[in-house]
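Next up is one chain by itself, shown in structure tokens, the form predicted alone.
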Amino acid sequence: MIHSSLLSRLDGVFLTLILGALVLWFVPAGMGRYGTYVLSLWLVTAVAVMGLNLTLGVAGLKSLAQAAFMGIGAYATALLTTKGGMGWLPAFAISGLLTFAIGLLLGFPALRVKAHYLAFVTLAFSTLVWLVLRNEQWLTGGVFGLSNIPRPTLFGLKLDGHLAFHRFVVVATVLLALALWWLIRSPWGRAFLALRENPVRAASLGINIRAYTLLAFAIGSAYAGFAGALYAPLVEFIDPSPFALSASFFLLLMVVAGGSGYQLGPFVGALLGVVLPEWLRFTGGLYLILFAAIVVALLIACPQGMLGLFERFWNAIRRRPMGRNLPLREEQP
């Protein structure tokens, strides 16, 4: 018999992640190569948005460098697997550790500056990374990029096919999402929540505000590195353009549109940012205008994002306060 405390932890977020993984495992079987690629790109983007959601939704830090961290992870994986002869799994781990370490170094200014000043620091870092990727041709290939990036081979199983690699991305995304789900429910996660809700009270309880703020920023950066490590073999060719400053703004938009502070928000936000434009392509040249209009209307109607709108709707149906089942917000006892 399963212990009741374990059952209490298997909330709606956990069940949604598992059910969603099962659906995404089988859905692309009848789709073409491009449709499967779009679904994989959605999941990879969601991983990067998860990290930014942790940084913004928990620590309250406005980072404009998430795409830069994603670029560092993508180029590190590409270089290690193409020129270094390393397997994808150790390259994936190194990419995460590298972006985590850089996040720690870059996060130190976050302990001294507030609000828009941190945005300026990350903006400068994002511009610096893009210039390095573009101009240091001896290392990154410059505007010509890096090509022939191999896809993973795990336990003797080659993942070259689009369906096999998509299922691999599904597994990797769910594992990263569950790791974040566990983190938020761990003592560290409780400290993050206390820091977000009331820093003064958190400090009075003995929580090291600076250390936990820095840790949240570094973990969010590492998730961008993990996303880059998945993105490189997905597209099999990378150049600096997907990691420009505008991409960081777009990732920030996905956090807000999906619902900042909700753990399922990154999936909804990435769905709006990656899949919705593809659905609107039947309109021809108008699809970008329609996409922008939909996003603006959403943000005006519900600044809390899609999941915030759903929560308001659900509360209206139940006619009583709903227990917040999305873990980046403090749960009711």
Partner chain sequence: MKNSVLAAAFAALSVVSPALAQEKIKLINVVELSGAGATAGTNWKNGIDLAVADINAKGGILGRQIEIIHYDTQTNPGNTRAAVQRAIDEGTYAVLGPVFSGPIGASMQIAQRAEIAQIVGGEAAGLTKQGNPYIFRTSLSQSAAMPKIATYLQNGVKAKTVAVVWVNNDFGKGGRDSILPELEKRGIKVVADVSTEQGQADFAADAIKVKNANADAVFVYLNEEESARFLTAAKQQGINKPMVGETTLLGAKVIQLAGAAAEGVKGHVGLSIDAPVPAFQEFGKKFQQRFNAISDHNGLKGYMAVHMVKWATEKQKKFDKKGLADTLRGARITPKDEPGIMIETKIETNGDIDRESFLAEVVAGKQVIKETLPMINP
Contents of the next structure:
Amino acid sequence: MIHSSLLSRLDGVFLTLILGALVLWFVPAGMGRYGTYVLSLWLVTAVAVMGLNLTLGVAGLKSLAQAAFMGIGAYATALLTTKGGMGWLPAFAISGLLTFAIGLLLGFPALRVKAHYLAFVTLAFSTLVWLVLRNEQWLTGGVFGLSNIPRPTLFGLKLDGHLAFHRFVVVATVLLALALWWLIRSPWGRAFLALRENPVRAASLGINIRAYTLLAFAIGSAYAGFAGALYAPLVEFIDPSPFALSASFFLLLMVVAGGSGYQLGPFVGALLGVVLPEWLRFTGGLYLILFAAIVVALLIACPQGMLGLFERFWNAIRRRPMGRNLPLREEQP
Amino acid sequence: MKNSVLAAAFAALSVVSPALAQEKIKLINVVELSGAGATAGTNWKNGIDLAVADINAKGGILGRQIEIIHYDTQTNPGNTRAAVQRAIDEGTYAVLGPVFSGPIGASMQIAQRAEIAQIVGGEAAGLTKQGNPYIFRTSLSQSAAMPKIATYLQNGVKAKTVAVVWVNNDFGKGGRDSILPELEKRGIKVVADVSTEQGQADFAADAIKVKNANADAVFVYLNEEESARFLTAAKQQGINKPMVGETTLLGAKVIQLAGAAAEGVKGHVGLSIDAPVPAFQEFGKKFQQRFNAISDHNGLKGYMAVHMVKWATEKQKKFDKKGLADTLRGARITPKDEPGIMIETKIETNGDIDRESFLAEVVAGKQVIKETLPMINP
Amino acid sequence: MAEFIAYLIAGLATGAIYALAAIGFTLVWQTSQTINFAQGEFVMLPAILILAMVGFLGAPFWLATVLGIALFVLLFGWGFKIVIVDPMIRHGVLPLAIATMALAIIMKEGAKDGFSAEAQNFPSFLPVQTISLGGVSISLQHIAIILVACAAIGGLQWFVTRTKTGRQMQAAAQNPNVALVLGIPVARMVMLTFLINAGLAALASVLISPIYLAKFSNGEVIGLFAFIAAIVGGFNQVRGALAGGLIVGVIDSLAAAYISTSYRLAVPLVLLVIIILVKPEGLFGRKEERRV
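Take the protein just shown as the form predicted alone and give its structure as the form predicted in complex with its partner chain.
Let us now look at the entire complex, which starts with that chain.
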């Protein structure tokens, strides 16, 4: 029962991803550079939020270092493609591997103590990364940042223009989202879910809790690294400020506001975090207050985030208690 | 019924508005209104608002009123890039701002690609060294100001040893990196090199460190509030060595915040509402009246930025975006031609600025100008 | 040695403020098992409200202080609990923590747009002279801050352990179900902790703003350090917050002096990681018994 409904739900996610990609491929044609840039920024942010959604929404771990991991990925890609003269694709892979490895190294001692304390360790880690990025000018450019980061050329295609690069971001995002979709359907993913829903039962079924939690954290961190590898050529300039602790908080906000644990939550959350403030600019100087007030109001109305709210409406319309259409979370007791 | 009234209203609007829109010239300011740069950015924005009000009151530029729009960057390079792109997409005549050098570095290629002038408040040396013909400063760069300070430390203060206190952001680090070689060239030894954080609240430890270094003079290169906090902490620790600074340290805001602790502070001042230039002082009064705040150098920079646009447009006699940048490059603007520029300003071909500057001291709670320094390449 | 003592006193004064703010973390943690990410802004805002009272109402400073603190406790003690905490508390830790992040943005931006983007002077209730003792300059302001903060925290500790209301409050925080059975008015007790939290934040604000100046962005730094202090000292003990604050303040001061100014922030953080790995409940915290 659970198995079959899970399958049918995930197919909804799959279809949404493919349809969304098609729309996003064609939509920016008439949007101008600014609109296209904001769309690309949204997708890149969504990749980082996806990773955090795995860490938090699926494995139940609070990480306060997602932006720091994104910074590691961005700086690795920037350095490898400028000073290292490497192509984007290997740089992208190295960024992911690097953040995955650091995730393992960081998570291992922290999770040994208690999953709960991962938040504090990642908070310290996040600030330490920021300090290194800022202080080690010989490597990272320090406060002056790294400029002139090239946009990639893949399979002979030059992705320099804003539209070409946007389409490249769309493809990369969809591939990464599908990889995660596959992962969650795989036996590994079912272990993650079992872990989240009932750790005691999971342990009794022979799932190695620590190994799986650690793995989820490392994969989530690797997604931040991937996002960084896309962010650097998108902005063509990086400095430490977008990877500070407050940015990690903001990514966490996007996970929860979008709907933690829902597979499409990251896209909705990043839409709220990236596109909504841009859209609210017409209100003038008070746009950030408005944005924050909307988030607070949303969470008061529905602590499960946008998709939780959406689902509640959906169920109300259908007037029957059905399983959630998108989710991976357990029903609230 | 209701609908038809609305429709009629819209129809009426649509008849009127294109005519209005055609008359207005759109200027978009992209600046730090939140995040770490909010204070500097707000001053810059206020300076711009004041300039636009002045110009519009006198009939605008070539008979067209200015429509000014401000976009916040949150002091984040990615957002700055988005905002500059948006400004260009929306047809801004020139991009004004930002003030912090990192966000400028992230966004200047976009204006260059669009061949639109970007008039910025940044002082970091590197900005004008990248061969971008569309970037223009509004104040002296650090590589122009720091030699003046070093000479002053050598001849005016007669210091053999100096403690350098700087804020670890692009502004402070850039200044520190510019002054260290200048000091070395003049045989002045740096005995303490103290890095502080942007937004740092507690300067007691830094002050003790400076005190123990026992240098002949202290060079303080921090933003306004941090300058005031440091001066207060230095006084608490009983430091009695000369405090020397560049523009910010002698600003009216610092004097107001630090009170007695600012007494006797000296240094070099680029733009200041206290300089012996009547136009500066008049600007200071107008600014105070309108915003109930004291303008720092960023307010002056914003005011000048709009007037640079006005001067160049009237010079080229048309609203040509690329022509605006071409006209500004290598120009020399005098207050006689354009009163809003306030002081004779030479724009180098790389976008650097050259103008007179001042040596000043804080006496009895006022900035007093002791000497006027000539242009570097008059 | 003289030099060391100077660093120590400066560190203790800063640490005393961190301690006042850190207590807020522990109080909110005890009653709602969540983290108030707006805690730094809670210390920033009272000073701004007081200055706004002076500026907009023309009230004399003492009256503005009373009114400002009262308004703050009303809005961010009572109002915070009713509007934000109560509706969300049933839904777990995270939505509430995220809502406090958004609240921090509202407070910061509100102070900036509603009052001023620039730092403002804030008058001091405390002596501002400096005395010299054996070659060490000691600021009376620093000494007074340490004394007032310690007295406030000592008073709180006494209230919690020695008075009936205090013990009821403690019981309500530790085990609300049992407390209810025992006839303790749990809801009122929880509200009391939120009021105390707002009051302590206002006290910290009045103590520190003469030195730090009143500015909308001050909360970021104070919040981070108070958070570190709360973790180091232990999240579930008032005395832990005091010790944590003082330790973090002193370590920060000594790090700037003897290690590196550009990496000074790293030192308290490394300490934090070590403490989590060695003694996760904090130096002075209780071990929490938790269900899996």
